[in-house]
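The form predicted alone is given below as one chain in structure tokens.
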Amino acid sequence: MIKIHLTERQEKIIDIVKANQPITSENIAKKLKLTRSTLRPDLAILTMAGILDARPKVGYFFTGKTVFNVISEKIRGIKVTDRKSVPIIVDEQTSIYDAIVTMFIEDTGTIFVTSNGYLSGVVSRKDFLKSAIGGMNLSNTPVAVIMTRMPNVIVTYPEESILDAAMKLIEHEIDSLPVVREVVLENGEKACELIGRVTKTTITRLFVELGINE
């Protein structure tokens, strides 16, 4: 990962190349009283991080990108496939009281309900819960009556970015995504192949992971 924090020596050679650009790395040891050898790492990692930019026989430049300008790079270069999880799935015929079993058992907030092994919709505590105070029985009612059915649930795909997909969960007020492969069956009609899920644990996850510079 890229780490958030620069050293204090790693940002005064960023405010001499801003200053005296294009610089050989001769000149900057010179300025901070150090050895070319000594300063050699740190001109790597800021070179690596698209921080500064070096150009054989001219010197450093500095490239206009912040280190926050490098990790929304590096969120945008994450793909959904990189940090997806197991889904939680069950069959469109499973009852809403055993759905309900599954969620408490798996400790999740939404559940996806498949139907001959592709996805036809998604239920969410809430969902859960409508149907409890509604008076349903639990134990012979289908979970397919209380989902949100297919097209109208919300997806994501393993190509898409990790930013895309944290940018759905905020604008639809949801807390996962399925992740799907769109496949074409044999009557010619389009299914989705459900291989993943992306949660708002999974977005958190990974900005603790870029915080404590893993």
Ligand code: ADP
Given for the second form:
Amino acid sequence: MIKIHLTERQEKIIDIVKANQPITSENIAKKLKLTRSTLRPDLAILTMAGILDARPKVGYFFTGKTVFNVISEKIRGIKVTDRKSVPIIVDEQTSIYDAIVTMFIEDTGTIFVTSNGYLSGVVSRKDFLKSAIGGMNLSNTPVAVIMTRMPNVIVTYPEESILDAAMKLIEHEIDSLPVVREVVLENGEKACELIGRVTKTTITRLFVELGINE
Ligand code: ADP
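Same protein, different state: after the form predicted alone, show the form predicted together with this ligand.
Time for the whole complex; same chain goes first.
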């Protein structure tokens, strides 16, 4: 686990290493007027965080990484598959009315739509509102009529970095991404198996976890 907030002493150690590298733990301890064993946990944290590097018999080096580099590296290392949650799905033939009921029951803002089990579209609160104020017959119109349709759906993949997925949410100004696996059907056409979702809540949760450093 990465310690994101550094103590005053850890900041001092980094400054000493920067100015005197390579430097042994003994010499760092002397400069701080502390014992080596007192310093050991701090050096362990700074090494684990990737801020310092220890070479046997030589001493400590500053790696050039800042705390922010370390956080950034950590976020880039997290894959969509590690964080994805369960998608809320309706079939294309579902009425707009029933899809709205699903949205309330599942307490979600975005629903993914499938045809023959494969992703065919996405429908969100604004789409529903548009259909309602436009006076559509909600009970007799399938959700397929109002959804944003493939290939215009922005998707993410299990192996994609969570940072790239978050950037897609911002860039396209959307709340949710389907996590898909591409498959080739018997007729040679490509289709997307729906295996999860990444939403703004996914990213907010991760942000809070990193913030409270658990
Ligand atoms: P809301 O409607 O709750 O504001 P969004 O901002 O996510 O939610 O949706 C705005 C529009 O973008 C809607 O028309 C919706 O169909 C579409 N949309 C939502 N998610 C995606 C996505 N992953 N790819 C493409 N379009 C999307």
